[in-house]
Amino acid sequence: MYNLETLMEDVERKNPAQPEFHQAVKEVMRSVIDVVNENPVYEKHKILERMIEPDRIISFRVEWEDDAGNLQVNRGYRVQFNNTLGPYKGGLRFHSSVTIGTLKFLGFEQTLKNSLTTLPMGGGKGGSDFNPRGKSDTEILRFCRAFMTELSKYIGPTVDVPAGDIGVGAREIGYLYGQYKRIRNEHTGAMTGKGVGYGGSLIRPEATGFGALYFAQAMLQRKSDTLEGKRVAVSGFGNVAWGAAMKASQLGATVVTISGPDGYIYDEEGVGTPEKWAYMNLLRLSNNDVVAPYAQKFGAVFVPNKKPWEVAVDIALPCAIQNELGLEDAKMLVANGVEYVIEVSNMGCRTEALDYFIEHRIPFAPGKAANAGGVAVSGLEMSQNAMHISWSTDEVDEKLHQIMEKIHASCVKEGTLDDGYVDYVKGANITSFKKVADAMVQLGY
């Protein structure tokens, strides 16, 4: 019988200093430890701690010239976290935050959060603490070969599929893949997120916001409630965000936030025309890191140096960075009447903020099911690059959906309580390692 205390100590001692990698086990072993206590096969094959280590951690050093000519040196990483449900799929982070630990959090999410997808893809993460802020193109350019230089010998199209994340965008993954083909003299499904005219799927930037939002319309409808009217704030203005906004405007919401690192801005009229969003994309390429100019351009409210959850909305959608959302956050956004919380960022709300939600019965979605689509969206990429074909927009999207309303339903069968909340959480927790540890049973693993 496994204790929850006991295995969190022993998860602590064996990975000091690693925080978000502690809170992000924890959430998860705390939804699962009963499923685990009440079936003896998963003690018996020892499925919780193996599902905690991954395969394995590659850590490189990255040397690359900046303009001035002189020498650079930064690290790289991948941790191929798991691939017992396929080849290992996540990002590639280029952000100075980047650790270890980071990873680690990250890929063990991805694992979860790509079993809910039904798709047949594993869990990893990679990165480097560089950061393309600043940066001139060709620096990056630099940067990217030398990256891939190293992470090629890692790879491929039935091994490990990286894709994007936080500073790696449709530049840097042209960049990554050419370097890619280069070394390897090969055309193959090795990377997602690729440009469309080389192997890329339509609709794969916005994919990540626009399946949060299907996950939040399918919540809606089942309590009779329409996203129709709804006041929305969004944090973050990257794809995720900018893609979270469009298809919340397209379904009938009023978007009054965005956010950076230096506030956020409040928009009345709504973050929800076209030529917005393209300046969000903008702001998003420039590298410039804040919204400021936005308020200035369309009239808006800037508000230095604060989150957006002050503002009263109806539903909130954390689209930036982990812990993004505190204790004290969601007290105001309780307070002034949120009526739904998707987490659209991965682990975008501190444990307490969660549990605060959940304590308030208001509907919160956790990230592993929220933002699947982009993942989602990558593993059909990996289907389109496969057998060498190219699905419509319409197509894509309509997967999509399906995908979405079908990681709703399994939250809701694995989630409800009894009396008629749906825990989200424990849901996709529950639903997401059965089957990652129903198949390490299967496969004598």
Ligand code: GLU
Contents of the next structure:
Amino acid sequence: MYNLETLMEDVERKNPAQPEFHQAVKEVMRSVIDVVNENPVYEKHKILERMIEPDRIISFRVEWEDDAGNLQVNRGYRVQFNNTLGPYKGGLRFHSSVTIGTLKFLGFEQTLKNSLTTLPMGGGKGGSDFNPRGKSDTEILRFCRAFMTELSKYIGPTVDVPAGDIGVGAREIGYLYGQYKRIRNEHTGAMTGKGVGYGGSLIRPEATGFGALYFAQAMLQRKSDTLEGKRVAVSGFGNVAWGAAMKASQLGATVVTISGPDGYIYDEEGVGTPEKWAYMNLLRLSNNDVVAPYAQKFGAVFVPNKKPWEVAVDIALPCAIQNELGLEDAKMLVANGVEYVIEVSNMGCRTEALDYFIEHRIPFAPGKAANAGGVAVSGLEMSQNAMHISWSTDEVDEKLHQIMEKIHASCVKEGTLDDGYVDYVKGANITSFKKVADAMVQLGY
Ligand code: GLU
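What I would like now is the form predicted in complex with glutamic acid (GLU), since the data block earlier showed the form predicted alone; can you produce it?
Below, the chain from earlier opens the complete complex, with every other chain and molecule after it.
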């Protein structure tokens, strides 16, 4: 029999100074501990202990030259977390906050998220503490080349398939994959998020945001509600925020905020127009600040050094980074009448915040369910590469839609409480855990 407290003491002792990893593990353990205690086969096979221990962690030095001719040194990682269900699969994050603990939490989450997609993918994550902000295009290119020179030794289409994440978008994937191809002399689907011209899938750039809105649609539909006329707060300004804002707007909602590291903008008329996003994407690619210039150009309000959670909205969509929404934010949102919270970033909410939403019976979707559309379309990109074909926009979009609806249905099945409220956190954790656990049992040790 497992006890949550002793289990977590063990995790904290064995993984010192990795608070994000502790948080991610605890959130899952809380949901699944009863399932494990009721199924002795899981204990016999030490599934809990095995599932929180990455298969391996690769750490390497990245040496590159900046534009002034100075040698720079960063640290690169790939956490190959769990390949029970398929090749390791998950993004690369380039951000100054990246540590081994960050990537372990992300790799652990990714293993469970990927299992929810029902596609054959294991979980992994990688990245570097390299900060792309303010770097020139040639510096990005040199960094990506140096990073892939090391990483190329450990990945491949049937082994480990990286993709993008924060700080790694279409441009970086191109530079990384270009170097992979050069070194390995093969053009295989060893990365996803590629440009459509060289093996990428249609819809991949917008898939995370689109998928999250399909998930939201299913949540609302369950309550005989629609997105029509809803006011939405989005945080972030990257690919994920972009896809979410575009789809929310297409479905009749008005997205009134976006945010950057230096504050948020409030745009009563809505940020989700192609013209506004084209402008932001341009700024983003030149590594400039996005939020303040946007406010100036389109006459919106710029609120410096704050997060958008103080704005009264019907739906909150955290789309930036882990722990971007804390207990005080949750209290403000609930006091202002928020109806749904859909986490689009990975672990965007602190545990106390999501507990607060659940306690107040606000439908809350965790990232591993709601943002699985990104990696799901990555899985579809792998299928297209393996078959040497490419599907149309409609074909991919349709498949994405179906996958998100299936994930929603599985959360409802495992997460419906006695009072009818759906605890999506519990639903997503139990569904994904069982799938990986059962396969681990079948595969032996
Ligand atoms: N980084 C994304 C995620 O968190 C996508 C990963 C992928 O496409 O492999 O799921």
